[in-house]
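Quick heads-up: it's one chain on its own, the form predicted on its own, in structure tokens.
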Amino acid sequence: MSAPLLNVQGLCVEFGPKAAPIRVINDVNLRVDPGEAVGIVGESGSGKSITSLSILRLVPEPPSRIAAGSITFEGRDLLAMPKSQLRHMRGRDIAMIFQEPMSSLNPVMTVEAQIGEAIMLHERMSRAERRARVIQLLRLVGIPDPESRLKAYPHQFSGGMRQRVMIAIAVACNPKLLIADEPTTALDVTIQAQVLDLMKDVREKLNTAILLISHDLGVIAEVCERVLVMYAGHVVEDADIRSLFENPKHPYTRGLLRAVPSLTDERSRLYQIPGSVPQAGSIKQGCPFYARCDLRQNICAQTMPAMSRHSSSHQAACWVTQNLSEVRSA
């Protein structure tokens, strides 16, 4: 096996004063390949964008801190790194496409300032040099007649097209990562699978790595090789793409699962599942999806349980299934 370019071990972050600290990411293990598209889904309050910020080390300190584990990129410990170092990093070896395009983008610069200063940050290029790779990227991410869009602001482009100039400002300097925090959220379903197969075509052009953050499943299964699974701070499972679509480990996937629209299902209701992500650091003990699930046994609100591997690319956090694997294999 190669050695990951990403690699996440055991981490927890906390909020709040070191006194009485409320933990929001609990024991979180990552690794991304050269190359390779993950995802990591749950519902919102679930943890995904803490943990994708606090990777490049975005989420601020304080009122938050990484209360313990690793984070290395091509073996390099990011938690060790000087800041300095760290802000040459970002945008450079590891990039991030942010939730709202809209917002990340600055109202008042032109599209060309704005991808232009990316590349200013991190490559030597004279002006002309830096004009003609803008209009490269913004051909590359499918804006028509990108020339005469250089003096726009973002305003001026729709919710799609702000999507791509993100995108085009995250690939300005070939990073070997781009981590997409719910890259399509508010976009139509037409404009979502034009984003979604932009970022097919840029991880194949470029060999870039994907972390892509989502609710949506489907988007998950559309880029993904592999997909995490969290629920309340929590790895609940962790498998490749299909193994998890056709046989889920981890009760809280079955309900994502059960909750996705069917055309051929003739349910008259759409299933939810019961209840509500519980709030941050109120689960104390036992597995954080107790409440809500519907095998639950006595250990289940006393331990959580570690990951437990059903197969070589399929592990999941659950004492019921791994207690059914053993009775299968006994």
Second form
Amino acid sequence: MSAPLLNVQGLCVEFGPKAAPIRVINDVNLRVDPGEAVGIVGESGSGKSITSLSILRLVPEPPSRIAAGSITFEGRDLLAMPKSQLRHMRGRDIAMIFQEPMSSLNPVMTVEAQIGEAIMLHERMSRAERRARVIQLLRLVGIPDPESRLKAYPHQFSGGMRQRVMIAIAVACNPKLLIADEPTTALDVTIQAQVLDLMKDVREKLNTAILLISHDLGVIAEVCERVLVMYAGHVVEDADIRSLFENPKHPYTRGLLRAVPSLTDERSRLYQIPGSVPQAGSIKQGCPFYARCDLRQNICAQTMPAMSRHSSSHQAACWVTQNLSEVRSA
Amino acid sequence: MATIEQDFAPPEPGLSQRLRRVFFGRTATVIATITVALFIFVAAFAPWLAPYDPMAQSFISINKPPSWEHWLGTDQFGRDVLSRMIWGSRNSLIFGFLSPVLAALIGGTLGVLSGYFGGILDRIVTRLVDMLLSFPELLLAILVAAALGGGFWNVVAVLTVAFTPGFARVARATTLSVKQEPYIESAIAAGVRTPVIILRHVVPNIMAPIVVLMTLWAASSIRLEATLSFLGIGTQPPAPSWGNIIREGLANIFATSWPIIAGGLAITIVVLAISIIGDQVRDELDPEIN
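Complement to the form predicted on its own: the form predicted together with the partner chain:
Full assembly next; the chain just shown is listed first.
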């Protein structure tokens, strides 16, 4: 196995006062290899965004804090690193794309100035070189006639084009890892497809690893090879795309997949997982999915299951499916 | 890959075009702009435009009504009122623009810093601002002038202190909302240093309300200078300013009323003109209205 690019081990993030903390991220393990595309899927409040933000230590402290765990990038410990050194990694080694293309660009700066700023931060080049690089980046992300759009302001672009500009800013310094937090959520479906295509394209050309956060399994399946399913701050399943879709091992993942509508659907109502996500910190023991699970057994209420391996690239944290596969293999 | 997208936004007016619209948009603002420009011109070229020395006294022509020699007549010391008005416009106008600009710099800096960093700094600044805001500007000005004595720079300092809390409050409030914007978060994620984020990403986005406040207070400032000079704690005689031309004229109102009329009219016209421009600037820049 090659050395991982990003390795998150036992990450715990807490909110609230130190005396009575509310744990929103619990023992998350995450590994991204160079050039690999990994997705994190989960519903609102499952902790996927906080996980991605804590990688660059962007979670606001206070009220939240990284309570335990380690995050290493190319073997360097990001959590122990002084902020000044971390700043040099932000944008250059690890870049981020956010959810809101409408407001992620500064409204009073031209597109050239904003992309140029990203370049200027981490690379020394002359004005003319920088401009050439900006044009090249705009062309890479598929902005038509980039020369004439240099002096344009963000409000002169549509949502999809703004997201393209965001991607241009993110890849300006050839980062090794691109973290995209719901990059297509605010866009309509055709533009979504274009932006996803663009991300795949950029990945191929620049060999950038991608960590894609989404609530949409379809989006993740489009881009990623491997996916982590998060529920209530836990990683409940970690699998390659294929086995996740064909043979999900966690009841929550199964529920998610059953809820996906298809073109041949005869159902008048889509499937829905009963109940709602437990409030952060309300689960003291046992599996967080216990109350909503249709396979639950007594043991689930008492002890949180550990990740169990189903195949070389497939793990899930569930007592029931773990036992089933053991029975079958026995 | 498809790169065509239909919805190009219509080209927005650039800054120069917007400025042109501010100053020449409506007839009223055109007149106001020309008026203010004229007064600034007069103040700038006072030494060449004033027909007489504003301090020169003449006992043979005291309290004269307007004539060809003295367009606005003369005062009780025989000084030419027009020349005094022209020289006085320097004090009044410099004053009118200096205090708001200084207050915007100081108050804006305090407001942005406290809004951006929050914490203890924010608490101290906010309390200080609340404290200062509880005094009316004029009262504060009189208080400080009484303690330090009158004079141009003291009054500038006083009014700057009086205007600062307003700017600090506006800057803080807008910074708080701009700080929440995703583009600030993406700038942090891109590795931009905090001072650069503040200067390049926060400050330009909070300029609109600050500029509006500045234009609105330029008018107040001219008015307050006149008030303070009228009360005898502003510009000290014999140096002319519109306020103390009125003050000296008042004592002499039954001999000649021309100094009061000239001073009062000048203040009214300039304050009115600046207010009209201020309104237009607000209409143009205020995102609430656009």
